[in-house]
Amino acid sequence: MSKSSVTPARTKRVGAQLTPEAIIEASLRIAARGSADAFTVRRLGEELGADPTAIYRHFRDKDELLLSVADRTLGEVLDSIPDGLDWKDRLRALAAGSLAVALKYPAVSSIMASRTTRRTNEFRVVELILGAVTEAGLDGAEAAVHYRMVGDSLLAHVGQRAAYLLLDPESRAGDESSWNREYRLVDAHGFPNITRLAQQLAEVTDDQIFHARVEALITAIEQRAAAVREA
């Protein structure tokens, strides 16, 4: 029997055995390899050994798949947060877990920085942040605003870091060398602050920026809660 005569039957059998769980896991495997095409049906079909159209038996379209996969990554973030932390450390742990997962699945996090999954794990993240700001002493509109401040700030930072990983190596190398090249060559009279701090600017790390950002969010919540109590 020829190879061409058995391949369609095999593909059909594998495709029939697909489940939403298997498709999500395949998307995560592709994303974890740093690929930007984790949500193309062609790439998923290759990963699963199935007819790509079989994916649409379980997901309405690529966007529904993306949202489901993204919500799964939020579950990974939540699983990384220990029990028994106070509100500050819960936010720190959420931030650290969010960054770790974003760097693990850059193709997912780079897209989801401007999206909402509208699914269970996202609701759990929102509940965690609201609980933290409430414990800090905020309620009502203040709690809602500061929840958004935390959530949107974390999404922006981890999404930016994730998107950067998807750039080609040449583009990343050019960006990374700019602090030691173009920024050191600016006109000192026109850009005195850049010139004065050129070395320090070149030495700043992404982790330092992230730490400072998270601590600034916590400080802002503390200060606002203190102001509310004194009002």
Given for the second form:
Protein chains: 2
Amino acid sequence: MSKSSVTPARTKRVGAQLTPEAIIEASLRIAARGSADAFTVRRLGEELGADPTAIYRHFRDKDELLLSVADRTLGEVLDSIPDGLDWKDRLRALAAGSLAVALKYPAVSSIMASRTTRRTNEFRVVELILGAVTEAGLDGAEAAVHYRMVGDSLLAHVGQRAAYLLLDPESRAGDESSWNREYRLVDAHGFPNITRLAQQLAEVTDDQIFHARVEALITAIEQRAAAVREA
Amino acid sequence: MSKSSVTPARTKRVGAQLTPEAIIEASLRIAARGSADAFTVRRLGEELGADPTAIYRHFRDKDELLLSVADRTLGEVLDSIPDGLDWKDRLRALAAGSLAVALKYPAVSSIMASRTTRRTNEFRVVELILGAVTEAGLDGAEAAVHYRMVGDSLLAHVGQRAAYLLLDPESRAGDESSWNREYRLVDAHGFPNITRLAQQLAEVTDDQIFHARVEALITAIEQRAAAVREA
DNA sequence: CGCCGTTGTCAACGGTGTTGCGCGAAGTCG
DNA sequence: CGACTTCGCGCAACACCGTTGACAACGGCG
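Next block: the form predicted together with another copy of the chain, after the form predicted on its own:
Now the complete complex, all chains and molecules, led by this one.
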């Protein structure tokens, strides 16, 4: 105890087959395969060529591993954002990057939709959004609330899309075709708007929705900043 | 086949202990208890005083039951919306009602955040939102996209809040305290905005965020309608 | 009455995350 | 250099999950 607590960092065995890094990378490889139930401890062991339970020597439980993996994907998002953009385009780039990464690792981001990693890359994302709303002209409590609005909305939308990707094929088929089936058959008297817009509802694309949601966030910040400036 | 298809409704046994109704109500009772893993087939059997697998005589699988239960909760939402509101207040009432129901049955709405029930009450909600955006002045593809924006955003936010409620206590404690712990300790040079706004970030309430998100949706519809009117 | 479909029970299957035990090798120290 | 400790790993097992198939009891109907 006396000596080991003096040099705790050196305790690492050189010949350790598994490292947190290797486990995280294997997790990403599995998550990228996309199939719904892909990311299990046993499959992770398979991918690593090791016993599944060996993972527990490096992460307390699957949740802690997941947080680490998720933070790694946040790093990918940040790397995709170019410098020199104004606040609006920075938020747009963040949104687009988040979506791309979420669709790349759906198993991860669907679970993380309502979590925080509390790790370094998350701090960088928070800083980025706060910088954007600050540049837009908000500060103090206003900035804090609008950061949370942007962060939570982005996370939620991206998690939604990822979760949808993970649905078993039959459930997804049911959801997908509903606009062309169930919604076409509703009673025209009771549901005039659905009846009138059935065709357009079936034609809406995910990208249109995503665009509308992102622009709504930007507009909201803009409006609030304008109101503050006036006061 | 010939006779049973003539009177399919009468096939019901009079003495049937279990009915779809009873199962849905038991599910709601369990979901309302709130604990994370509460809603399992075995616990449902316990609540019903029957064998867990008896449920499969009335629902194809747990997913189908879940869709039915979710649609029932949508009914509760609709019942909470008063008549005679203009489109903005109708959307606000829908949002508030959805949140209230989601927090009442977190186990249900957290799973349903990226699903559609394709059942009657969902049609009514869709009709309601479409009516609102129509009243706001949108039509055709514009109305369809903005309906999806509102519907998906609402579902996502509400599912997020519900999922958070279901987190095991230690994870939730970690997430909750992070604004007062990890975020207070970041490097002031690398993260000036976080450092400056740490106090305000810790003080943001869920209701403030919810309000901001709902108003952002309304503002976006308003702006789009104004732009369309001008053209 | 006797058939038959419906409904509940029971045991079991394959899957999940997780833990306790033992082994063997790497690092430390007399 | 040998003994001792430490620790990463494999193995077997546990509790729980959703789901299935066989079987028994029961009611309605010919």
